[in-house]
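The chain below stands alone and is given in structure tokens; this is the form predicted alone.
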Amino acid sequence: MCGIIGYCGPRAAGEVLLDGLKRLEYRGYDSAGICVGFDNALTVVKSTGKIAHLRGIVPAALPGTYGIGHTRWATHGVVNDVNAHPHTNQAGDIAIVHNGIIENFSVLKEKLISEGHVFRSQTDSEVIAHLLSDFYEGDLEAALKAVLHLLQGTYGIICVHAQEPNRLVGARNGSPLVLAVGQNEMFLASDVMATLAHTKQVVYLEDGEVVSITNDAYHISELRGDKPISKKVEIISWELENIEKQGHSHFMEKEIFEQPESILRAIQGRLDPENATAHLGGLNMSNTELRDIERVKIVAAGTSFHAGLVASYLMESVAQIPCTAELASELRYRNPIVERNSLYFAVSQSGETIDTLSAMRELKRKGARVLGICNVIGSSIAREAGAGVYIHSGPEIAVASTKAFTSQLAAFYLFTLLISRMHNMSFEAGRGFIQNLSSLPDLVRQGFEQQNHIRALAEKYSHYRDFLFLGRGLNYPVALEGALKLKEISYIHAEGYSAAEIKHGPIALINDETPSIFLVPGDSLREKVISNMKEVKARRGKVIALCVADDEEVKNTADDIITIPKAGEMMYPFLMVVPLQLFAYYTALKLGRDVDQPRNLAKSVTVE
């Protein structure tokens, strides 16, 4: 979602802010701006479009060593220069940047207008700047606290006042905000990516906390009261080169090809061949507690939901434990029933997905045991769950998730192995599962040998406007994920279905203008899927099939094939999804799309 950054220090703030905003581009945005303070005045520069355009209109020698910046993803108000952040009060001596949604802004705005305030934008955020000017009596922190008591909704806010140079004040409620501690300089940001080039020392703020920073000090307190809060300074383990393209054309391309390594990181040190099981110490559960689990429920959104669907098939078939995956956005408003001896997983790459975070909080209020599966260390879900599994995928910059999906799968496969060995899985079966899981990095790497062939197929089919993705069993969720990837970055309409469901409606869409992509691994449902392929061919539909290299029947039925290495039956979701990611990537490339930052999308959805 939107990105924010604030800086106090000895350097030229404009350049620091622009660099930070550039590193936040991956979150998705439609406009951007900065505000820099100097000589008891604030200078605001903002515009629609890319950071590169903003950089071009910011004065080359903009003076000032403190300021705030923002990348906006429109919620209230159209995309234009006026609605871009930062927003100021009428006098122009207060400026704010805001992530989130102020739900009662219209009431507040009407009252302010009746008192003589003149608004420039259509945004909900501008009311914060006007309210600050009403409450300001020489202390920006006190003014912000007074304003926050009036706001209903979510926010990550940073504000600045021209009369308090080299000071920023920030607060969070439902939208992430992190303090980064440098050498004689301080930062506030919505994401550690914005500050990683300057420092690895960070403090994660919690909801209801207010922070004030100067060049060399910070003060954190509760919204209600002035008592200081002592917080632990965390050290970020990612290196700056991890968030660079490293010779690739796009971050998405880089992240697709990083998957052998990211899968290895997810499983490394967690497999125990000697006992044919897995170690997941982060669960903070004893063997007795794990043994007593009677059902598992997975809560997630988007790509993480598809990973959860694969896990639900896997856990039921291997561990013989009832398991379901649910959309967090639906569960959070459904008054869910929490059953005894149930274990919940909240799954999110960023750990900040608002629907998943809110669903997790609702479940915990009802007494559920909720574990997190996250990529970002220190994220809200990771902190509030208090236990779970980090997938160690490394920074994922492209909006369309790729390596996080396979790493999430790896985490679920480890958990399935662990709990299966406590129930019905024999020692030998456990050893076989470990061998199959350990072989995945090399098998995924072998799949890249199809890279040029997949690119040629993507170019061949790029002019079609509709696709069907079809799979069965464990690979049905992979079909959903393949369709999502094509939609996200190529803007081509695509739908994922169980291949068995094609006769229940979707077959009406089949014609020579709607290609079908079938997932046909060498598993127990192979014959069923081939039968569905033949039904499509009988209706003049074009078929692209993903299959193992020696499957002659599939080759003779499909118009085109993409081959994958042979593997254990349960491992095919890893090997099927990577070609689908590449197919989407090369299709988008052929169509000239903005692959890393597709239109209307954000990397982390932090508002409803």
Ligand code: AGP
Second form
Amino acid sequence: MCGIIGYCGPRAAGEVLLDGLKRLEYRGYDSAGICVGFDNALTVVKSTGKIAHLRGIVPAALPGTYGIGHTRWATHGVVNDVNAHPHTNQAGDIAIVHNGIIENFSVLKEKLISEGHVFRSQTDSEVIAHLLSDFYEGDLEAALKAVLHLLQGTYGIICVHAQEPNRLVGARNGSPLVLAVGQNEMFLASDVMATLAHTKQVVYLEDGEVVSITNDAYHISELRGDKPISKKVEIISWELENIEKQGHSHFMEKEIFEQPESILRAIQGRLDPENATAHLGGLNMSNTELRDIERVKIVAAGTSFHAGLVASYLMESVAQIPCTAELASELRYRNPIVERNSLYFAVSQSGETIDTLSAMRELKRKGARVLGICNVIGSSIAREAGAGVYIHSGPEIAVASTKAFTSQLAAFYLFTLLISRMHNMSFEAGRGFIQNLSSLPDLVRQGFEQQNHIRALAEKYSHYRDFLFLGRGLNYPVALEGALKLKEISYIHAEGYSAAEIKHGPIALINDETPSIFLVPGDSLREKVISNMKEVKARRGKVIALCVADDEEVKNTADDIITIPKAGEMMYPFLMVVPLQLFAYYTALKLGRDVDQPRNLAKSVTVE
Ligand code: AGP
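Next up, the form predicted in complex with the named molecule in place of the form predicted alone?
And the full complex, kicking off with our chain again.
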């Protein structure tokens, strides 16, 4: 996915656009560009590389107080200067930036070429600029609406015309677009991070809506039928400091160490010790409706899927309700059966992952009740679900998700407590569950004491090219998550498996060049996992074990250990994942990787 921004107001647009793109860079960073309008002409500056590089080639005194900008995660067309956005029509008096995929661009492009249009790029997006040129008859909004009727696919679009200075027109379908309302200045952007420094007043646009902005006014209307729409101006709660590194070397480091606070934010105000239960006001479900749930299904992608997998184990064993987690991209296309009295959760930090959004739409089309578990307030999944749980972990900027994972877990633990206390969980058990949840921030903080030791291990093992991550029960999904963290930021191949599963094939991979990281807390599966560790050791495999401090048998079996605080068995996923996040972080540091913006990745994948 990509980041787009538009500005019109009294200030030098170039600076505003570059600052905004810097805050959107986590959405995609293989190339970037801006277009600024001045004196009835458009100036486009764009290139491969990051925003810092673009800033270096933008003329210092670029005149103009309106414009658009884009930071790219390539979908169509290689990463090069000409494929960078903004794209213009042949005359160069229309420019657009686009986030999404135009599925029917080839047909449109062929027709335009047959009519004499000359294309410069290999992108799908460029067709929009050429179509606007054909449809423009003095009103950019009318031209864009006419063009949008021809497009199939997803878009967040912002466009400008040299003959309409200080006016931008935007639209969205499947990719986010937010209007930010300033003092005598207006912004359009992919998300509020880009404009938080200027204003907290935002209007979230919905699919099928078109917005025109000038310095001091905006107009929102429906794509179909032109009907004007009045929408609520919302005030975002984040502060600018939330999206700064605050002395940390990377956002990922900051977000890992923020987890005691982010877990607290996820649970505070939601525990009810008096009744030994939890309160989740955003579910919009009565207690009777909750009690009648007969099965829970969770759809998500990536790290959010791993959180859902932990939740499926927890909910089934504690609440005794059938619960499964499934990759959203798989469920979306397998014509799923939606049974009565089922409750679905769509889990997404960004709330914009198109795989998860599409799966949710398919489930709702089949009559399912879908709740969102999201971090970004006002995001597409949160809004289209209409109900659910915000995890309040604060902006997560590093591409590798860390604090959102533990906050997603916290949200599921709260829901499990709530639903369990409607069924078989006793008052005392509920109080114990609350006690365990309340102790998490301190326990996670205690785990940070291993920070330097984890860094030393990461550096010691950083030359290996293959890793296995192994866990069982609630910690099996954590093994998957640990492997994902390592591979996505250090580029080292890593696979997560159920520890028992290695006997069924993966153990063939074991030799002295393939370290195995075992998650072996003092839980009911400890002995089984120790047996698996010994099977690996017997084949000269190196073993790093995460265990509690006084586990002498594990210490005597593993080559290296990382200790975690003792806790209730169900709490170990929180305490196991943090050392794995740090292990991945320090490995990537040692290898000189771009930790916050790893190659080929983007923070939220808004393309299918
Ligand atoms: C996790 O570190 C990755 N960045 C990725 O797997 C991510 O979890 C996935 O793309 C889902 O994102 P979402 O939670 O915003 O939907």
